[in-house]
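Presented below, as structure tokens, is a lone chain in the form predicted alone.
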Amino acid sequence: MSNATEQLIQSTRFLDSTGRVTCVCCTQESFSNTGYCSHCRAPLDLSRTSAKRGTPVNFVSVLGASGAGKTVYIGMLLDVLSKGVRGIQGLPNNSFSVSIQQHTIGALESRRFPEKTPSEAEGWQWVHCEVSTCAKRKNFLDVVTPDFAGEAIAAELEHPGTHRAISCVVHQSKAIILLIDSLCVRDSGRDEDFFGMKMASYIHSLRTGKASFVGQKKTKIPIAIVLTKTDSCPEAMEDPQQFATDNMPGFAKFLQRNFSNFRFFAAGVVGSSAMFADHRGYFMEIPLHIEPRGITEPLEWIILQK
């Protein structure tokens, strides 16, 4: 088949309204010949599912720096939601969502943590979980997020536009769960403080269209800041807001000035862990048992903000 003929066939399919799909992530239209949006690379299955459901997609995305525990948190969140908790039920809507849940739980049960997310966009797994409550079963909240690599998020913060998928997800999100490593905050608080300010500035700029350092308008998007790995940092689990304010003063003040709806949470997945070293001096942390705490509370708070 010649290139001209193939292009004609693709153009005909695009003009046919039944073959077009509007991406729920970036709102661009495309036809499903590759399975991914040509603009942001989001799986078109997400868009088809929302179109069939006939109700608006209410994005909740999960972000965080490298090593903050995004893969573990997302996998554990999906596992808890699939079982149902406190009147909230989650239904994974694609094979990627089931896979990240399976890999996370399988790794933890095998006394290891999941492998690090690759930096390349092709290695990111897009999660879609429909969350409903017993009170309003038809009122869906969608946890839609790629398992972004922390290095990709850092690159996007330094050079906006580097990873289009990140900006599209942040722009479309109705709420954001921001993960921050409590151990890094405790041991090197200034680095995490700077990351928090960069992340908050990025979100504010996309949501208001203004640079957050000069704009006075507060954005109303709910942001749940989750301090992770608090199994090994009890002071963060005891009072996450005070812990963050004491160790990340710049980030805390930045949120107060530019956001009208945010809250600090603490979460942990492993009840205890051990550190092993081999003959080469390589250290590896081993989870001894699974004891999730504070996993669904951020999402429960977001649901109440609707």
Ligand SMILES: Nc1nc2c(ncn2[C@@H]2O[C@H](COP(=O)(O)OP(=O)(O)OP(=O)(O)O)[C@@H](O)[C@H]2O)c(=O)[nH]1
Second form
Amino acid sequence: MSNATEQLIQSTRFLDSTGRVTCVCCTQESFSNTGYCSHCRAPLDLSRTSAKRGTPVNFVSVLGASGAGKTVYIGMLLDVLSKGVRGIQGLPNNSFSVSIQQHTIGALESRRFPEKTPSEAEGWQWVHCEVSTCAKRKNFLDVVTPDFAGEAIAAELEHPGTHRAISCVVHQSKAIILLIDSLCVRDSGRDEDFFGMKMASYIHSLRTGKASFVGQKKTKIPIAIVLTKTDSCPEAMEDPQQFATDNMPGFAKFLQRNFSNFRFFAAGVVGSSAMFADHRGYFMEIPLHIEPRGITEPLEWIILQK
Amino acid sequence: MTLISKLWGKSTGSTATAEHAAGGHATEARSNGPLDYCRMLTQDAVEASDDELDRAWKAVRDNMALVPDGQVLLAATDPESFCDVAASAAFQATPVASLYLDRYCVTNAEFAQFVSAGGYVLDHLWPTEILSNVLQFVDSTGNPGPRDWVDGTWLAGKENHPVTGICWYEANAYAHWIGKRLPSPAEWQWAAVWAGGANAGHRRYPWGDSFDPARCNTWNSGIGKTVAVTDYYAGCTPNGIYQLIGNVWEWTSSLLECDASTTGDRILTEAPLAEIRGGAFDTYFASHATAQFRSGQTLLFRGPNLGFRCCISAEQLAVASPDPFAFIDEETQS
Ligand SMILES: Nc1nc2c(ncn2[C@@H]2O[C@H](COP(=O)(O)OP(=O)(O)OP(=O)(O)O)[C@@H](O)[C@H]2O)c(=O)[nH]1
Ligand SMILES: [Mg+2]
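Right, and the form predicted in complex with the named molecule of this protein, after the form predicted alone?
Every chain and every other molecule in the complex is listed next, the one we just looked at coming first.
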């Protein structure tokens, strides 16, 4: 069977004449008039778009603890990709993908950070961005990921199965971008180290289907570990690998032992910051101006791993 | 021996500094001749010969642009206005007296003259409360100088790029050393917009109201680093001041002080911030690189995207030339 025929069969698999749609995320069927997959809450538009396009979807998921900077990173990544840098370009495939970009960029331009992501799956904004590196080679990669709430990820790590969308996305992913808050790593004890270890072991067991690590081969899935907020943590910006090894020893060792393809990156979007203090005594960090750094590098690396 | 040179110790005194700078790249600075022509026209004016004064005035004309007096609208700094960047809700009218402003940001080559003259060991240039910090104003190899220099000199090919990696105190020390000062935020902004005539108040860029990535080096131009101070002629003010927008943020003389809102909301910072203006090569939003946009950095910040230019009040130069606008007449006649 030719490659093109195989792709066509794969894509038509997602639509059938009974008005049901097979979800690209969890591969279960849902009625198309519901808007969202009734099993994992992925928008069915995602499945329709990929069916229309006729090529399978390559998931790249973005994970991290609550407050690690996922919403900021995803929104900024989409915006930078839509402008195109160093030969890499990304176009949102659905209107819902534009929403998170608009929401994040609108906030940052007005010197605010976007709001915390609600912990219920219904409130997550999904992203489908078609990234191409070179127009001639048709070298596509889809960034498909919901903007998960960090709390939901933490709950899923403690009790696998709590949030089906998370396990489905991680299971489907061709690569993972794992965000770690460099300021927490530097200033707040070992919490991020432990969270990183839990996250890595969750990915490992989902990908290998085994909970135990004894005698297991290393997992091949590319993982880009992105240290966020390095605008305020220059030591992480300078040498992310060294910073992670020095300050997250458990996580770094775990990766070495169980994954064959990972790399550390540093990112940050803030040029200078201040505190907004309202009259009730509520404090909130605000960015004074925006200078994105290290936003597309993880994706550029992932594309090279294909 | 000055107090500060004692603090620097034996290895980093002015002689060592001069040697480093002299051993640097042999490329010529953008402007030839001494940098302290303003001093000649102010303090030293009485003893100077006519010839010397003529030469100093020529240097002023070549290196600085006259900005007439006027009234500038500064964006309000209460939390509501401060975070409403696009709309820039409220403005405060602020008078500005006529001044001469550097046409270009201070370059690496120019700053090297300050370093080699022992600027880092001259007591009178540094407030006593930061003397211990001055010892940390070193380059990547430990020599006194901008943070991004190596072995006491700038990186190859960057002699005419704006000097960066200097904190607010270093910018002030240099300005003072050459007989000038940093512009206030109002002076800086007025210099960018005054030629807009009736629309000057709300003018966003020296060339008009629309952002144009071909006229300034910001994130949108895709260069991702500094360019020479003489680039982007198309982005000049009509009186020939280069790169007020983009390339590097510019230190101003004042602290960024935010007002409380009527409801008692405030913007606070851990350490004082000096106001910076104009945006840089890595500024993402066009709305953050306008003539009105006000931001800040901590006084000891020595980043790769922040430089400065100097100014002098026209009134000060008027001591040497009774009519500060004389050269405009001269130029229109020629
Ligand atoms: N200095 C700095 N702070 C950042 C940056 N990105 C995010 N932050 C801070 O981190 C906070 C959380 O960022 P979010 O993107 O909302 O984090 P999240 O991972 O989406 O968090 P949840 O929605 O709770 O899962 C922001 O409100 C900012 O205070 C950055 O690049 N630099
Ligand atoms: Mg979020």
